[in-house]
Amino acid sequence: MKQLQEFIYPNSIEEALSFLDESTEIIAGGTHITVSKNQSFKRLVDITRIGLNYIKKEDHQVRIGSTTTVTEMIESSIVRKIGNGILTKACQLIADTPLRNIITLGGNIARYYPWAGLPVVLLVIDAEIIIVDKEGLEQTISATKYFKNAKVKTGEIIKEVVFPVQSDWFYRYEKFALTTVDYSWLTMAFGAKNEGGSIVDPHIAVSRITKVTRVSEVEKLLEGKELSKLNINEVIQTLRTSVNVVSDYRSSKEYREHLLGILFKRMLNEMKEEGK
């Protein structure tokens, strides 16, 4: 940070806005600019003190500040509900507790590192998230489309993200690693709806192992089959070979993929059991 020169600390949304350009970067946890490349911004800007952090439960849906922590979110009640409590999970599995103190939820999905564990969270969820832009307009972009070609530009604020809550869903999430506070080897999550032991609109994401996605494929092949007569060994065959899986000094490609096999095929028999 050899060029910083201000630190800012905007009381609003829009003050915050009227700072944004080229040469500056916005904090509310921090935590990337110890890994980040980019060491040349001149200003950072901290977010915290605008009105971002709360969980409101809205009818069917909650929406939540993108500086809300994810402490703020493992406590609340609230956010429980969410996909069962799948978000909960996630939350829970993130880093250590003095990370999960400053880490917000907007800035694990505006960064989507590898290792970010909330963006497989919001796809299968089918989550929104809204971003204000410089000129204080908002957008509400699908997490699907934001994870896939989407991202925060120059000048704007991720302002909230907003949750379904569908309690007559099956949801599973999963973290492989080391450790629980080690970086994960393989982040995972599922949701589909059992409609008289038929799977139905199934949502599979994963991260980590390649670019954090949705298997079109295996949700094309799950859609609509009984989970009594579902031919799992095909189901995950069709995953290995769908997903891209990269190697790393941690793990080889191999292990990965076999790794992915297991973790599916074990919401795959979770989803039976419970159904029954």
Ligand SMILES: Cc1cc2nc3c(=O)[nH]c(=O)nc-3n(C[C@H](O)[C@H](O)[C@H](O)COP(=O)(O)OP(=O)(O)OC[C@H]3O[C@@H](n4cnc5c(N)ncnc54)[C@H](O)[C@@H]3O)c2cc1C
Second form
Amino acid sequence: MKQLQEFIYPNSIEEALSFLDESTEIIAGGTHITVSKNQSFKRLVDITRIGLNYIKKEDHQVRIGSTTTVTEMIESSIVRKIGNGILTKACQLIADTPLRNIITLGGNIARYYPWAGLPVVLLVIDAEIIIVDKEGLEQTISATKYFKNAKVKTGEIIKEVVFPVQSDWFYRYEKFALTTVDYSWLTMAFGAKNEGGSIVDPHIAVSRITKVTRVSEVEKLLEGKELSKLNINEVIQTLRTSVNVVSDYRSSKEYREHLLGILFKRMLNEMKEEGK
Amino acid sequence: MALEIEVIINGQQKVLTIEPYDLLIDVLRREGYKSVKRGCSEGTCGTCTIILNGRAVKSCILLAAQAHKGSIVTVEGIGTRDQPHPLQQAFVEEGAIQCGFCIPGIILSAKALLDNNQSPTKEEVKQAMDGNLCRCTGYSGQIKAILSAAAMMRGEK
Ligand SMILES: Cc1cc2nc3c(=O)[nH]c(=O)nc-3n(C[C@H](O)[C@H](O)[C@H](O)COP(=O)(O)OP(=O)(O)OC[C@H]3O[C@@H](n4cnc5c(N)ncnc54)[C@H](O)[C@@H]3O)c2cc1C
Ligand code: FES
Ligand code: FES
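Having seen the form predicted on its own, I'd like the form predicted in complex with the named molecule now, please.
Whole complex next, starting from this chain.
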């Protein structure tokens, strides 16, 4: 990192924005900045002192500032209400205690890290990401759009994430790993409404085995289906073929497809049980 | 371009001249805090754990510049040979130390826990220690020692 010449501590978003250019990188927790190779930035701008550390409860939604740490989210009783606890659960399964003490919400979603735990949660909860652009204007982007192709660009700052609180929804989150502190092998989340025994507005998101994505084919298949008559094996089959699963050195494509089916089957069965 | 940071280390106010790319672990060791150990250099093993602003963090994946205006605690600041911290005392009594390389980090993760939670459960101890690897002891003695130190600190022992 010897190319780094300057480290700046701005006091406000406006001041931080004024320093951003092609040779500058934002630093929040710094846990990725410090270990990533091939860096070319000459200047780092520390955004942890510009007032973006907060968890605010509003009517039917919660605003979390981008430099809020994973530990702060775990300790918050307000966060526990988001997605009936799946945001808290996802936070608890990120890395380990001393890392959770510094990893930030913004740092976990700014880039499409395949191992990151929070993107799938934002996707199934329909969170909105508020980005401040070069001119200082706030843009609101849905998580679905953000993770498809609208990642934060050079010169912009993720200010906060807005999470709707819908306590009548069914939500599940799963990170499959060999130990609690292991990197994820497969990350997945599911959210849907149960209206009179039928699935309404299903949201399915997966990552690690593919670039983080929603699985719209299966969402369409599930829409309006009666839980008691659901052919789970057919759903699982469609899920396995509609996700473009890639292999890596730890597990084959076949293993991951199998795992994907098992995890989702469990979620659907739990939704059935809960609906009774 | 060198810059100056103000930090409090083990209660002492310091102004340190650093390079923007210096890692916190390197600056602390350079300043003589040799209890801060380098294991993996990539945030996995926990031997470099320190307490920053009341929380356990890994100093190998933090830039020293990030600690500006912060308060740091290392093992040098929590006990001496003659007057060990209750955690150090309990580790000796339980025989929870073998090679010792992981111990400074382990003690600081445990201290950060006990400073915030006087009566942790075994599960809470395990979770607080999940970022610190020990290749020798198998952890159970360490967990016992931490629970025993908690009791000492509550005045029950
Ligand atoms: C050993 C280890 C294990 C880990 N295990 C897991 C795990 O199991 N699950 C998991 O989810 N994560 C895990 N992580 C963390 C993850 O890989 C990233 O390091 C982390 O999410 C980065 O967050 P940060 O706040 O430290 O960001 P930084 O390192 O400060 O920044 C990361 C990137 O995001 C940009 N950025 C940060 N904040 C903003 C913002 N507000 N606006 C615009 N851009 C921004 C930065 O410019 C940089 O490019 C692990 C990390 C380590 C070191
Ligand atoms: S040396 Fe810092 S975690 Fe291993
Ligand atoms: S005592 Fe040897 S690594 Fe823990």
